[in-house]
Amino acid sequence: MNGLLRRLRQGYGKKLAAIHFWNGWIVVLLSLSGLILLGGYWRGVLGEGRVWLKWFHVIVGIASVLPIAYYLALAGKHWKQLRGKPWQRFNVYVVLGFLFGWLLSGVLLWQFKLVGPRVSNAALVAHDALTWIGLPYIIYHSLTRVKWLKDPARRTVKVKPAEKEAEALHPAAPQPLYTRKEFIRGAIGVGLAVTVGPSFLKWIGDSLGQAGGGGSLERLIEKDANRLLPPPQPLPASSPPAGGGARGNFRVYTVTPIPSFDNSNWSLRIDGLVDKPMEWTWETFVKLKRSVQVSDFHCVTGWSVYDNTWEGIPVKTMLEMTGVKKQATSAIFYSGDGVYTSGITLEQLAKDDAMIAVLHDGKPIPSDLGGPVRLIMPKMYAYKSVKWLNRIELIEGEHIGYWEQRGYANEAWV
């Protein structure tokens, strides 16, 4: 009976370990996932091998369920172990907490066309803080809970006298699943493939900034790089802005370089199939009637930036200068960093709200976000609205542009 309880108490320290290894790899796994696709750097650099990660994101979070459910299946052993032990039991109570969040708002954001913008916006808040908050405690638990799981005498339960005199006589060496150096060595190795590269650095500033308001409007057009003359002066319904003043911050997300642009290297060209191809300088463009919007800005990866006031011209009017053969069926819009296009058809370029901006908030668009000159695509997903426009070509038939080939839809509606 005694080496019955004896190899009970054994089997299920090695479980709590089992639970503890497989818990403690998944959140490295979704750290450094999530690290590299939020890195600016690593989006040029993956390609489509970018949208795998996600799936690989995604799944590994999915995936987390299972050692919180097999934990759970365990807890009132757990429990009893933790008699006595207030800060422990808390302890457990704030890492399970952590782990629901990151799983529940990580699902969120995953289906994020199913739940809409302001969910999915409010679920990647929480994840950022979660992150920010939870990771260091998770990382902090699992090398403490490593050198607690190997002490015997810290992970027993507790048991009648006449039990611990027959364990005395037949004592068990503990047989910890791994060390706690192992852990370390193999956490620390897979981490500084990362945290070593360009994108950690970049990683911390952004998030830090964002956190303190630090990517508001205001900053990125301190950070303006473009030197374009005359400036734009806004219209009445723009300074200051009709819609009172856009709520939200920008991620800046780019998989080149930001360009900068000046009176010498901009222009916007139509072409393609159309009745007369047309070039516009920065000084002949500032000078066309533009009009003002207030939309939404919705990014696929999950925030939004609401009520914006957009200066520009309405695409179908810029259409209306050039004509537009009959055999045209969409265009594709090509971005001043020699990389980036999208196509879109021209029923969905129809829309009153399809629009080439030059002004946010009635002021400059600062290049950080795309300026002097964007699309803005207000009903459809950010990647549709190409950034340092430069080029318009109508042609016959669908184009597929650069995230669409990598795997998002070329239907990009909100």
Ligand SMILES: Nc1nc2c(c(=O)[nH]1)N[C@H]1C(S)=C(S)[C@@H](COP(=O)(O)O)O[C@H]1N2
Second form
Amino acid sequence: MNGLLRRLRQGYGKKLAAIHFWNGWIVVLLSLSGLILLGGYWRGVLGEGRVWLKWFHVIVGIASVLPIAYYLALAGKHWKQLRGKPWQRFNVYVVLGFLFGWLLSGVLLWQFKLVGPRVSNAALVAHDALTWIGLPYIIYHSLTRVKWLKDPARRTVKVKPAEKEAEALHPAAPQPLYTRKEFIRGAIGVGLAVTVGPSFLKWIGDSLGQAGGGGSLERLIEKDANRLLPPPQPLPASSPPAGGGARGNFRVYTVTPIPSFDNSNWSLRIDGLVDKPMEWTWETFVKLKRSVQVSDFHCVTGWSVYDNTWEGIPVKTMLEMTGVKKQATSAIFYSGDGVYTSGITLEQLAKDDAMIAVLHDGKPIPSDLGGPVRLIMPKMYAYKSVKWLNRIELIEGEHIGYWEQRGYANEAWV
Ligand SMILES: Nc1nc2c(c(=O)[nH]1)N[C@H]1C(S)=C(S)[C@@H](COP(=O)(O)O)O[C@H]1N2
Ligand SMILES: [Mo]
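I would like to compare: after the form predicted on its own, may I see the structure of the form predicted in complex with this ligand?
The complete assembly is shown below, putting the previous chain first.
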């Protein structure tokens, strides 16, 4: 009877160890893929590999339900085992809390179309916050639990009676200020603070900036590499901005190195199925009559910038100048980066808010954010808002653009 009980208990212990092992690997895979997806540096290097990495992250994330569910099935027993060990119980709560939080916010981010931008925004903030707090916690937890760091007294290996006797005969030397274990734990803590800390602080700063109106936009304007003269003069509705100033931060997205332009290498061309193909230099383009709109900007990855005051020329107005041939059904928007494109139907472009934007909140759009000129499609997800726009081609049929070829819907209504 006793033997059977012991064997059962061994089975349970092995199960718990296996769950811990698998969950550990899942956390490692999710952290690595998640941090790479988050890092601006990798965005440029990965290009379309990012799409596959995101799918990997989503699928592994969904798979993480399995060890959690399995653990919950055994949790009652584990809980009893942890009687009288409040710190270990606390740790179980914390780890489960992080795992649930990541899972829930992750599912909301994955289902962005279903839940809408506001919920996605909140889910992204939660997902990031959990990462910056939970990841150091879990790394610390796993490093300090590695066997060789443990107190000899707490090792599962039994101390031999002979050793005990030896200790009784020669009492241990006076306690040092800190033990080897404490030193190593401390070193790991400091190491984590130094490596993860700066990113965490930056994230906090960006989040606060989001609430207060965005400090990082100024930084992007300062490092604007475009040199186009004369500068566009804002309309009264842009300065001060009719929308009261944008709320939120743009995450600079690009699939190429950021291009920059001056009067000698910038122009905007409209061709294809038009009556009269036209090309504007900066000097002629900046004289065109502009209008102002206030609109929100939503990325499919969960961030938004609200109340942007954009000043520019409605696409409709530009197409009235060139005329449109009867067969034409959609337009390809080309980026001056030479790679990015997006296709939009003429029906969708007929709305007044489809705009070739030149100013944001009364200032020239900086090179990082797609200036001198970018497309703005306020009612669509932002992958339609082609940065560094320099050509519009009218075609018959539809065009599948850069992200659309890589899995984003060609129909991008928010
Ligand atoms: N040329 C170009 N335009 C682009 C992109 C890009 O990578 N290259 N990314 C799109 C996506 S997915 C988004 S969310 C927005 C981001 O705009 P921002 O970098 O100004 O924040 O630009 C869109 N237009
Ligand atoms: Mo996006």
